[in-house]
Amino acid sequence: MLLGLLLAKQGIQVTVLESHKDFEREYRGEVLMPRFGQMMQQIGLWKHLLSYQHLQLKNFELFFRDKLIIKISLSDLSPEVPFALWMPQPIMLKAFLDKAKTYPNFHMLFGTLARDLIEDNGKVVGLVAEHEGQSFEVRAAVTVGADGRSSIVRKGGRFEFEYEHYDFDLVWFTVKHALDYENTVRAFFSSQYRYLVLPKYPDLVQCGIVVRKGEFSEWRKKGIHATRQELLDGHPIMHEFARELKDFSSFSVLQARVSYVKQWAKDGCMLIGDAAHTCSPAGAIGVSVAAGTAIVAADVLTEAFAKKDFSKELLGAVQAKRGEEVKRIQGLQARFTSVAFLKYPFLQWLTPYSLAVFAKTGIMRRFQRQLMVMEQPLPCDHVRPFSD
């Protein structure tokens, strides 16, 4: 949607496909961290953007059972975006949605699947797509994949990854907000897992339990009531919501995987976002990554309509800006995973410590800096932002 919008703004002309009849359905990286409104503000979206529906989270805190570790003031991170913006995609998706229809040349189909690949010669110059049954072509001077970890536009395209892998796997559920809960990002530490707690527009809260991969089944074969024990166990929060459970269908699992596609772009065709690259769920920054290829996409598409080149080698530029920044992000978060959550299981015990030296040395704010604000203006030529 991001991409689709910046291009329309440049005059090109522009189909997004999407697969669903609308965009009311559950999400879970909802999270946006400050970097994502230092690319908005680059861009000119951001006052567009806090026009809708939000929440703005002003503080990260962590906790061991009940007592306070860290807590860190995102304005202090971030003095230009001083909080973190949660905001339902429904919503951050409409918003772009419409902006976007202002533009003619603009054009949205929904309830639309994508096939196959159509290639000439070895370039891609369009796609097979499903609506209502009907199969129907779609030309295009360049074909962007944007849809996600199973892309279908990777698979036709014969992408191969450099790398793919993960080490955990995150059990999300949704609990009511109580009344005295403040909208703080906050992470808490049982004696055996790791919870994650967000503020869940409008007045709910989602959880997130941090556990080995494949680990969820074992719990189901205990049976609900070992897992209503251990949210017991946890915070409080999480207590009504346990005393309550009856099954496990108010469960789903996010399989924090990593990957990294070899080469993004081949002649007319391209990769972004989850297609491309996915990042660990720590410190809540998918989306903002995503959005980041998204903006230097649209830069390197409004100079090859411009030279009417859509080769690898130009488009290969989205790969060659945003490559080594991404890598860099992953490993960020690999290094924090791996003393945060389950790498070394035999010294969970000592995590809740370490992190609290980190903080009180001041190297865990340094750590969220590099994860959660962006140092430097994204490389963008040749888009126009808008005037926020």
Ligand SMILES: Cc1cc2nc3c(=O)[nH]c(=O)nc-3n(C[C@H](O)[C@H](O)[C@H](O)COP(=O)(O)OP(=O)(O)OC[C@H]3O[C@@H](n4cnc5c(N)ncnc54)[C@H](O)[C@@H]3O)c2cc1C
Second form
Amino acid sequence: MLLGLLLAKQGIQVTVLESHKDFEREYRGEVLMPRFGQMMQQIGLWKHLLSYQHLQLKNFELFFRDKLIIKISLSDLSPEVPFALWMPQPIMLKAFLDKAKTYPNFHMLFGTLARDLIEDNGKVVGLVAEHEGQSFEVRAAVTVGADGRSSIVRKGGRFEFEYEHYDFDLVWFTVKHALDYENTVRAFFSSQYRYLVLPKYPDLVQCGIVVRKGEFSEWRKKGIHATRQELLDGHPIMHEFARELKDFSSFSVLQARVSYVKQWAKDGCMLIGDAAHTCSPAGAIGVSVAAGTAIVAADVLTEAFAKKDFSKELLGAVQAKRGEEVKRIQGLQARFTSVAFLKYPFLQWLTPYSLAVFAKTGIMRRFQRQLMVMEQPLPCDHVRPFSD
Ligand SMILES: Cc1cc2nc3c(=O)[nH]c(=O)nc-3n(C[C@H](O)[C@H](O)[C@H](O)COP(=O)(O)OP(=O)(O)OC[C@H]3O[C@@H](n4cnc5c(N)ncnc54)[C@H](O)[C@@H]3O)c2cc1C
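Next up, the form predicted in complex with the ligand. The previous block was the form predicted on its own.
So here's everything in the complex, that chain up top.
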């Protein structure tokens, strides 16, 4: 959506295909770290976004059971964006779509599935799509795969991974919160597990329990009683949910996948976002990293359209400008995961306290800044920003 909107602003004909019939559905995390706000400021969309329903999250809190161990203010991480933005994805996407619709050269096709790429003489010239059971072709100078971690464009274009792995699963569920609940970014530790706890519109919190790969099937075998006990051992926010738990139907399991595609561009085609580089959920920065690549892609494509050059060499500039930062962020996430999550299970009980020490010495702060704040503006020379 973001790339489509930016290209529409440059006067380029854009068609966005979305397999769902609208934006209303369950998404993964909906917390956007300061680096996302900084990017929106750079392209002049920040005020527009903030005119939509949102919350500003000022703190990060870490609990061991119900005991608060660390409270870190997000307010002074970045002077330009002194909070994490909590904006449900349907609202954020609608904000982009509302703006994009003001351009007659922008076209949105909901309920339309990309099926396969069309190639001609080794060049991608469009794709085959399907809408309500009808197949049709969409021909384009450039086809961009922004279709997430299971990208069809990536498969159709035979793009190869440089690396792809996943280190843990997240058992995901939603609980209602009390009226006086303060919306903030939280992590809970029970005696055995780590929980990521994020606000969810309007009066819910989304909880993710970090478990070993495949561990959830062991939970199922043990029966719901053991899971209920585990939740009762954690923060009181989960207690009511735990007491009413009858089966496993309220849980879904998400793999914390990390990947990086070797070459993001081919003649007439490129990958962006999770399709090119999937980040782990650590630090809740996946949307920001995907948005960063979309903005740089808009810049490179503006140049490509001006020069009428859609070769892999020119399109490859996106990876040349973004690849290093993406890898650096994935590296930081891996380090954080090994300290905070699962690498040394026998030391798990120590983790909340060692994190508290990190917080006091400022190591945590430096680490958070590197992950959540953009040090430099994105390299953009061609794309015209909006005037916020
Ligand atoms: C458990 C978990 C929690 C997370 N929490 C956060 C968080 O709090 N904050 C954060 O910033 N990031 C978070 N992330 C990461 C974030 O969800 C992703 O990095 C981000 O959504 C990537 O954006 P994207 O646009 O590349 O892909 P996606 O968001 O996956 O979007 C791809 C779109 O393409 C559509 N699509 C797919 N295939 C086709 C097709 N064939 N034809 C047409 N349309 C298609 C899909 O319907 C979808 O709308 C989390 C990830 C996980 C796993």
